[in-house]
Amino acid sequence: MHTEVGGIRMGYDMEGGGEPLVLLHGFPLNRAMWRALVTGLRDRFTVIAPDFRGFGDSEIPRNPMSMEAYAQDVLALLDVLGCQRFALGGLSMGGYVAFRVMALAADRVSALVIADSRAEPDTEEGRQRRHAAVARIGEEGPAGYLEEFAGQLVGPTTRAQRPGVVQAIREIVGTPPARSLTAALSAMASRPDSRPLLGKVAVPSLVVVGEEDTLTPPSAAEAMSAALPNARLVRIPSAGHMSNLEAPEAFTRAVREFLMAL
């Protein structure tokens, strides 16, 4: 599905019935990465999964983006859908955007799920890597970068034992436009420090991390969980940065048990 939001087309899925749950995807994927979780939760929740601007069925950004701009898009879509209060989940870049949603509209969020993400901003080294990726995409186009990056998203167990997951990730990623990728990379490089928000999160929170995640490692998840006033931490064995795709049953079970206990 898609609709007009603030003068742009945004793609989204909305399935199920019950309390709303909004899922924010990782980079450089789109809402299709949530398929297993949507299927596993739509019997009890209305699951809404938007595409960020420039990904999936959403329009390419015309201007530079920020995590706050992506968050504003999400909130505007929820306004169009008539969704005032919702549980919120995000993985990787989706977690960064989720923190900005909390900064903008904490009173609308009933519960928070952060998976394979971190609250702190990029280090200087991390920013340099993202800027180098922007330059590479500008010079070579997206294909080589996407092929290389997709292989980094999973853990060694998945690479060795579940090679089909890497191919599935590549298929979900597809061929996003260069401008979409560079806008998101630049926005992630300049994102603010969300750690000051953590102590103010008044709602129940779930932090999920793949034990083999090297991009946002378990230590980052542990730090978030410790800083959030009402949080539980779930570590998923034999999974890397895309824990929801590498271990979909374990990921779905963790989120379902958390939400059902509220």
Contents of the next structure:
Amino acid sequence: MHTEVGGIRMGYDMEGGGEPLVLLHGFPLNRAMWRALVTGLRDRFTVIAPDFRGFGDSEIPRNPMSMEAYAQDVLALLDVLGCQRFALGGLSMGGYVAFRVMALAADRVSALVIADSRAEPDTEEGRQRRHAAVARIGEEGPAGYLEEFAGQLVGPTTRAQRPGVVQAIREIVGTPPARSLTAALSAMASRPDSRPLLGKVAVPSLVVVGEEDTLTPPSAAEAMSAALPNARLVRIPSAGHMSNLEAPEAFTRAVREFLMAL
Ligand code: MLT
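Can you return the structure of this protein in the form predicted in complex with ligand MLT rather than the form predicted on its own?
Next comes the full complex, and the chain you just saw is listed first.
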């Protein structure tokens, strides 16, 4: 599905019935990465999964982006859909954006799920890596960068035992336009520190992390969960950064149990 939001086309899925749950995808994927979770929750929840600007079916950005601008797009889409209050989940970049939704509209969020993400900004080294990726994509196009990056997303167990998952990730990623990738990379590089926000999150929170996640490791998840006043931490064994795609059953169970207990 797609709809017009503030003059741009935004792609989204909305399925099921019951309390709304909004799911924010990781980079450089799109809402298709949530398929298993949507299927596993739609009997009890109205699951809404948008595509960030420039990904999936959403129009590519004309201007530079920021985590706040992605969050504003999400809130504007939810306004159009008449969704005032919702549980909010995000994986990785989706988590960075979820924190900005909290900063802009905490009163609309009834529960928070942060998976394979971190609250702190990039280190200087991380920022340099992003700038190098932007330069590489500008010079040679996205294909080589995407090929390399997709390989880092999963953990060693998935790489060795579930080659189909890496292929599925490549298919979900597809061929996003260079401008979408560079806008998101620059926005991630300049994202603010969300740590000051954590102590103020009054709603129940779930932090999920793949035990083999090297991009946003379990130590980052532990720090977030310790700083969130009302958080539960679930570690997913034998999964890396794409824990929802590498271990869909364990991931769905964790989110479902958390939401059903609210
Ligand atoms: C993601 O999965 O969204 C990205 O790996 C996040 C990042 O690069 O920081």
